[in-house]
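Just one chain follows, in the form predicted on its own, and it is written as structure tokens.
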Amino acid sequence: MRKTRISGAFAGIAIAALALTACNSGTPGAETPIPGETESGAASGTPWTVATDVTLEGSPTFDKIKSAGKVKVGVKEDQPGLGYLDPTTNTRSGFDVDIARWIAASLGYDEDKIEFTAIPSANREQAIVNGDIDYYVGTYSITDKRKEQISFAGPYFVTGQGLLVAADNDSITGKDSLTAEDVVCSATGSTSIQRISAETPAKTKEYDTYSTCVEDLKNGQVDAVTTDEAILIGYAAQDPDKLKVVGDVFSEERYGVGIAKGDTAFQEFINTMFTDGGEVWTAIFEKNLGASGVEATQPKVDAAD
């Protein structure tokens, strides 16, 4: 079972090999209350609690949250530890849907008040501009174009690009070893097939979701997959018989919740939730993610736009 290197820049934000369960190793609270949070201990069995009374003062999402009584969030159900809707239980898991939760909770509002919706890659700015969704929590990485349309708060992780081939496959060793013969595929205006495109000479194949990109892998339609090495493994867990994921990491991805743009007063208000609840941040990683092995580090947020 393949592990990414932990270093330099990277630190802490590689994952080995994920179950679509992975197991809890508990849920503490956070010791620091987070923004508008009380302390009377997580409810269900989850490592945040719902708050009460919660006000933010020049938000308009906010404002828009308290109208409605829910919150609508976007995010990706395709995405084994990360954000994945299974098919048979219709139950959410994952890293992202988990922040995503929490960051509901420190709002006020339970689970049952929240509005999930599966928003493709290259829809996720305008599903933001148009008010679709209130926030957008999905391996969503932060970029100087996408500010021009949103505004993020976070990064909450950090991960690299890699490739994910057919077990069998022993050409593509990793970005540099990518021909023209070889057909790559990934979402629709994700970063990255945007970036092998212009540092490869492969070819390249674009669908809404990586779940397309991965049957098509496992049928021989294309040679690769890639995006960020956290999906990729999880899908080589999966099915570790027919999918490897091979290379070193060849970019830095930063995940942020993708917000309205220039709502300032909300960026700070998840920045500082993200800040002040470590043990919180700790937890949900360890329940999602913690099967690996691995030891994640929580980065620091960026400053305000």
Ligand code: GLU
Contents of the next structure:
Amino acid sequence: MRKTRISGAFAGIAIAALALTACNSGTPGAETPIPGETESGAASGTPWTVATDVTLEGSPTFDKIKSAGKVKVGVKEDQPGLGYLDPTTNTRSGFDVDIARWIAASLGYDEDKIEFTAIPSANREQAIVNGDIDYYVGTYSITDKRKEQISFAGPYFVTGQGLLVAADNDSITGKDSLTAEDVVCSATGSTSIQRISAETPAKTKEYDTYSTCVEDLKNGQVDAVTTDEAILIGYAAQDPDKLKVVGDVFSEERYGVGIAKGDTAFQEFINTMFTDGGEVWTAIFEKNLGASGVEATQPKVDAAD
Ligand code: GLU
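Next, give the form predicted together with the named molecule, keeping in mind that what was shown is the form predicted on its own.
Now the full complex is given, and it begins with the chain already shown.
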């Protein structure tokens, strides 16, 4: 553990790092209606529309949703800008949460028919395999290992792994500056903890959630937190006097919607929604992650996922 003091010295850098959120590739989708779309969502103030009379042949997930009369969605709730539950107002916000709402609306289900459950990184595959949730939207990287148990729609966003440190830490400047003295915190079951262990000499500390890591960082218990930069930027923006994002990203994380393995009808439905719904995607991005003023482009969906 290196000695660091916490001060407001580098507050501006965390905000500047917001610009790095937008490392997407590909082209926006065409301006055609999403599947099953019949109503305007403008009245409710959302960029998506709640579809009516949706049919989706051959999807066990959709059959389950229909008979339950509600959609069960797995999310994160401690990642500002992506998946966040405001404890005072009890409202959920964030890019991922809005993507989840958009999918539900395209299936014909409005906010009052969505049951959100916060599920940590390590428990996502099992929750999908068990059928506890119908789909998961929460900084969920598409990986071959995860695809052994589940399927993914998407990708709908691309980011990369980064480092969050105390604002006055000038010894950790990026992945290659980490030494065996450093303690780096990340979430159990994430691609982030695996990569930092495999590719650096740093010691690691694991929790269920990144917010616990961030508390440890602010209390001087760890030297850095590592995960996707899109997540870290949200924490830094909440506490710019104490936290900053440093260095270049050192992975490519393609976010997908986790769904039951082999439900290709559901996968194609969501992929078509992403492909045709470029304008909705952009509106969701701008609302949740566009504060930096940087343009982001939606990645192309990959049928192979
Ligand atoms: N995107 C990475 C992953 O899916 C890190 C973020 C997370 O744990 O959700 O493992």
